[in-house]
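In the block that follows, a single chain appears as structure tokens, in the form predicted on its own.
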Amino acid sequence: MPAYPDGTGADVVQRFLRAARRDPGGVAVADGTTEVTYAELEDRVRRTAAALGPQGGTVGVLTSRSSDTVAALLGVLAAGGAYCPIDPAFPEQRRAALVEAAGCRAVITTGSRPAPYGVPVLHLEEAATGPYAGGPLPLADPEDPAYVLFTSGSTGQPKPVVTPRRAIAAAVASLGALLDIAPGDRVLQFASLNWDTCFEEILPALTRGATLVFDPDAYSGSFPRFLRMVDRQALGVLDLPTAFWHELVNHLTEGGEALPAGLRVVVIGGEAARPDRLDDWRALPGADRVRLVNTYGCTETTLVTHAVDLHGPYAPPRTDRAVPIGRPLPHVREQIGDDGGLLIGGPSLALGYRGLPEATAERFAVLPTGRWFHTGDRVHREADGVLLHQGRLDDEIKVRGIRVSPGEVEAQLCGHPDVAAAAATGAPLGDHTAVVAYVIPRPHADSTTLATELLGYLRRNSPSHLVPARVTVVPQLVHTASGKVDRRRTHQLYASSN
């Protein structure tokens, strides 16, 4: 049996079938007015592994925010697979390049979604009601791929993270701990189901026996609708990106409303957490009960790296305003760089970016002390051993949470035949960051028009989180002594003018 950090061969399927053998008529899932059981969850997992065969390899799905997901996900691990996730939403170029760059041998669809993939293509409708794998399921090795994801790369193309079983078991298994998943929690499923953050909600919770619940008031973009909801759905645990936190907060000072009764954890990350929401956090009523928890991680180290409660019952007092990310979770190394890089290791590092070697060997470091990811990430660490954030080594933005290169939004840019030079980087806008471009026109190009044309085209041929907030049109861009695009001082020079 192959070993997995907790020293067991207990993989996160694994881990879910214990689960489900202990509690079978347990909710698993509460989808809508549905509630599916762990048994019948077990049963369509088991249906999808069949369908999909022994085979492994990477599997696509078209993701959608109900238990069809949950149950591909965890269907493709038990065939002994790896996931990745395909957003439909996302333009028809767009997927079938994921699928490409993923190495995907099939995918798995709901509905009858078009799917010109150039792949074998199963519909879970079908899987559903096909053979049933009853006993044992192959084991995979730790080291086999778990899933693939996607982070912005400066080339202008996305780079495919491809995260091993034994990365998603450790960070699973601490991170459970840290929050204390129970049998009768309730967690919301809030993240994007294509980023990794939806896993620490989804597995936490099927691998402890708890219930992860959907509902389409959380993503209706009201608060006043969101926390009716938590209310009626009795919800537990939220995870939220800080900006949509910051925004919360706000709503509810505004307000003067209290903190759903049954709520106890909040977790947080994804970018900095502004010190003046977390002062009217704490003065919010209830808050003394619900534990608010500050994460840190990245795709390539495999979710939550580093956690430190904020506020509530188990929260160290502080004397100051700083914001920490946290100490890192039992399963984590970590190191600082002499430039104040924060570099991790450990068992949940990712393998590397599939089909780009030199990608990861820039990122990936090997060391006489053992394998090292540099995130990027520039920290100090106080004096209680706490990580301080303190800006990044490079020019990479983060987005809700959502991590972009500028030279992946330039390339977009540059892929319109009226624009002769961009360049893209970060900006505040309200409680969250945003991405600003400035963009070049070639001399046949209608510049009064080129902004709304260029927001448009991005708008039909890119993900939503590559559309800058704001396009510019301007004469030139600044550039360094080198010769290269200097982003910051480019958005110096003209932001004022917008």
Given for the second form:
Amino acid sequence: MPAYPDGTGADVVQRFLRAARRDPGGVAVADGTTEVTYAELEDRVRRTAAALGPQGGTVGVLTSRSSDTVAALLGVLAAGGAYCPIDPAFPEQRRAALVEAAGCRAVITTGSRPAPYGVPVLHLEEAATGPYAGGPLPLADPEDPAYVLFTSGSTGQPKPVVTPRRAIAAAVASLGALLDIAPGDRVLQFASLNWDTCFEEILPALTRGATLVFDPDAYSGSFPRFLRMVDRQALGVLDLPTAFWHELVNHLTEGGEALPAGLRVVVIGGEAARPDRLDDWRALPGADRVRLVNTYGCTETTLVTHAVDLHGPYAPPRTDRAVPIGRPLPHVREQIGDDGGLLIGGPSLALGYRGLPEATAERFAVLPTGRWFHTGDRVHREADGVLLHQGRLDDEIKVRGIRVSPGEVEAQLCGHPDVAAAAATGAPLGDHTAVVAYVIPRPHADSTTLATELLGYLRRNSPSHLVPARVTVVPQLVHTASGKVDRRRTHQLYASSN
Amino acid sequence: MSTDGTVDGVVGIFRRVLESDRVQPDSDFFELGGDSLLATRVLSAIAREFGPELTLADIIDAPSPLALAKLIEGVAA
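Right, the form predicted on its own is done; let's see the coordinates for the form predicted in complex with the partner chain.
What follows is the entire complex, opening with the chain shown before.
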């Protein structure tokens, strides 16, 4: 059997089966009034794997957020295949394009009608309750793909990132140890199952005997409901997008509320944490006993590569510096390039972008010291080893933790017949970043209605993270000396007139 | 509180959250540049000032102060 790199743990499926053997009656997933034990989940996983067959390959999973999707995820991995989430909220055309770009050989869905993807479609419930083949699961190679996820591409097409099993094994082992996840822990499943952050919640929990909790009050947008839910579900671990955490801190501070008593650790990540919100958090009753852990990572380097305790029992004495993004986890190698850009090496690197050898060669450098991924993030290393984030080397934006390439937004806008040119950039909205766009209309277009028309057009045709908060029709864009559109200066020119 | 008072209260919340004086009783929160994160601030303020714990789905279905006021009165009644 192929070996996993030392110290990075075995395959995540083997680790899940080990946890199930240790405590088959333990609750693996709590979803509303339903509790699924480790033995029951293992049964669904094995049946799903049997339905998929042993030939591997990428399987698209098109379902909403539910405990059944967890069985589908582990079932695909147990079959030796790669999981590829397809967001049901995406427009039909984009879904079909993603199925094709990822090279899916089958699609698992909860829909009643077979979707026109040109590949076999399995029904989630039928797959999970079908015949049970028994016997050992197919042995997967550590270099085999574990999942395929899309990240924003500057040319307007999303790039499929292919992540091998050794990468997810290494990252999950480090994260589980960092957060000290153990049997009895209750971990909230908060992230959409269509982004990689969800693996940060699902896999450390289910490989270490903890309980993964789904609750609709977590996603209601109501903080009073959210906080009561944390108490009611006796949650110990929360993993929240930093933008959402900012709003949680606002809510708690304004109401003079204390942190829920059972909370042990709150993980944040996805964008820069604001120093003023961190100060507010430190002043909350109960904050001193809760670990607040900031994390950093890219899809191409798998979940989280850097982390640091910002507050709580393990945090170093506070300093006045900017909020750090952390130091490398045990499986991570880092170096800082001459341009200040952060490079990541080690077992958690993705295989590359599927079908895009040039884009892969551009971001994954092969050096005498090994393979390194150019994150595009500028960083500064402090004397104690933590990194401070100092912006991007390119124009990429982070919106609610999701990477958005302005070029992809502009390409979507230019797909409309009334748009001659477009520029998109990030601008502050409340405590987070939103996409704003400026467009030049074609001569025949009605400039007075175009902005509203474009927002409607994008909502119908694009995923929500690519829809700007504001579109402004302008007579011209600002260009650099070399003739390229200067997105920042275009924004600065028009922002004050809004 | 009368419905008029509730509408005025929600208009005030929108103005604070969106930092905009352009908010009218029939303004659409999302058309004025609000998003799901800013919506949580509106929901927190409504819970504090009026009691009902509305959700994101509520503000998507009833995105104006007028429509939200009706919802608040309905829940509180």
